[in-house]
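Take a look at this one chain, the form predicted on its own, written out in C-alpha cells.
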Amino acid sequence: MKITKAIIPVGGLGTRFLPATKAQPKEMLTLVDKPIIQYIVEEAQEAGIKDIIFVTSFSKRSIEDHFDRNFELEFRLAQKNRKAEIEQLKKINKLARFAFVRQSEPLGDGHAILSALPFVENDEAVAVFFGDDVITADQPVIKQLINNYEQYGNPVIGLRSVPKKEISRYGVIAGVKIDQKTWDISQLVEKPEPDKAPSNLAVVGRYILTNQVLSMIKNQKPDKSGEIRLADILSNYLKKGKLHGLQFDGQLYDCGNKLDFLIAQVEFGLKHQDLGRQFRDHLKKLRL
C-alpha cells in the first residue's frame, strides 16, 4: 500500500531547553519565524503524506492550536488588509489532515507509536518522525525512505555517519551494504561507547514501519524501566525479518541539542527570503 500516514510523537518534556520549555513545547521553539514542528510537517506534506497523527501530552495544546484555524486572528488581519499573512496562516492547517491522541503516560517512544495505532489500518505501513530533527534536502528525507521501502519492501530507518566522539549519543547499526546508500541491518546498539560501537552509522528520527513491525509493538512488553522502546522492538524484529537503513542525502539539524539549534538559527536566518541579506551583513560586522 502507498504510504499516506505519518505518526509524530511530541509528548516529551524538553528538559534540555528549560526554562524556555517550561510553558511551551520544545517543538514550538522557532527557527526564525516557524516552529520546529512545522518544518517537519512540511517535509511530510512534500513527500505525499496526507494524514498526520500527533501523539501529545497534557502540555502540548499549542501544537494542536498551531495547526488549527484562528478565525479571530484572520479577522484582525483582514481588517488591516494583510492578505499575505492571512494566506500564510491558511496554508498551515491545509498541510495535512491532523489527528491528535494523548499518550496516557510517558512510557517510551514505542508506547507513543502504540497510542497512534487506532488510526492505522492493519495492513498499512506508516512514516514516523521524531520532533527534534529538522532536515533540509533537495528531496524530502522521508520520501527517500519511502522510495527505498517501495524498492525493497522492508522497514527502513534513516542513517547518518557521525564523528566517533559523538557516537555514544545515538543508536548505532551493524550491517552489510547492499547498494550505494542502503544497509541490510544485522544489529542495533543503543548509545555504545565509542570503542565498542559496531560502526559510525547513527539512527536518525525518520522511519518507515511496516505492519509487521507495528503488530510487534502491540505485543511488546515494557523494559525494566517500565517503558516500551522502539529500539527494542526493531531489535526483536531483526530476529525474523529484514530491516534496512538508508544513508540519506540532506543536512540534519538536531534541534534537541542546544548547539545544533543555534547553528540552525544562523543557517536558516541566512537563507530567509526577507531577512537573509541583512542578517548576513550584520554577521560580517561582528568581531568573532
The other form holds:
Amino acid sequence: MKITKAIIPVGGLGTRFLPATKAQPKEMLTLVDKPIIQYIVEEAQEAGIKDIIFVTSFSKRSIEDHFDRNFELEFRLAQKNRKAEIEQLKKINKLARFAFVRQSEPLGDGHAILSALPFVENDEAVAVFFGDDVITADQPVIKQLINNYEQYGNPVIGLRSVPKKEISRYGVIAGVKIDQKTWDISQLVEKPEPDKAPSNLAVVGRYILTNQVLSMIKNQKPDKSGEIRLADILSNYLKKGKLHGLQFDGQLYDCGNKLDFLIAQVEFGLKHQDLGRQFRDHLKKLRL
Ligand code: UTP
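Could the form predicted in complex with uridine 5'-triphosphate (UTP) be given as well, to go with the form predicted on its own?
Then the entire complex follows, led off by the chain already shown.
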C-alpha cells in the first residue's frame, strides 16, 4: 500500500528553547520568514503525502491557524492589491489535508503517536516526522525512506553520522550494512557514552512505521520518567521484527536546539532569494 499519511507530533514542551517557547510553539519559530513546521510539511508534500495528522497540545494553537485559511488577512491584502502574498498564503492550506488531535498530557513522543492511531487504518504504514528536524535535500528525505520501505518492506528510520564527542546527545544504532546506505539494525542505544557507542550513526526524526510497530505502541509501558518513548517501542519491536536504518542524503538542522537553530538561520539567510546577497555582504563586514 502506498504511503500517503503522515503523523507529526508537535505536543512537546520545547523546554530547550525557553523562554521563547513559553507562549508559542518551537515549531513556529522561523528560519528567515517561514516557520520550521512549514519546511517539514513541504517535505511531506513533495514526497507525495496527502494527509497530515498533527498531534498538538495546549500551546500549539498557532500551528492549526498557520495551516488554515486566514480570510481576514486575505481580504485586507486584496484591498492593497497584494496578489503575490495572497497566493503564497493560500498555498499553505493546500499542502495537504490536515487533521489535529490533542495529546492530553506530554507523556512522550510514543504517546503522541498513540494519540494519532485512531485515524490510521489497521494495515497502513505511515510516515512520522518530528517537528523540529529540518532537512535540506535534493530528494525529500522522507521520500528516500519511503523508497527504502517499498524496496524491502521493513520499517525505516533516518540515520546520520555524528562526531564522537556529540554522540551522547542521540539515539545510536548497532547493525549490519546491507547496501550502500541501508543498515539492518540489531540494537538501539539511547544517549551512550562516547566510548560505549556501538556506532557513529544517530537516529534522526524521520520514520516509516508499519502496522507491526504501530500495534506495539498500545502495549508499551511508560519508562522511569513516566513517558512512552518511540525509541523503547522500536527496541521491543527489534526482538521480533526487522528494522532498517537509512543513511539519507541531505543536510540536517536540529532546530530543537539553540546552536543548530542559529546555524540554520545563518545558512538559510545566506541562501534566501531576496536577502541572501545583502546578508552575505553584512556578514563579511563583521570582525569575527
Ligand atoms: P523532543 O524530544 O524534541 O521534545 O520531542 P520537546 O518537548 O519538543 O522539546 P524539549 O526537549 O523539551 O526542548 C521530539 C518530538 O516529539 C514531540 C515534540 O513536539 C517533537 O516534535 N513530542 C514530544 C510530543 O508530541 N509529545 C510529547 O509528549 C513529547
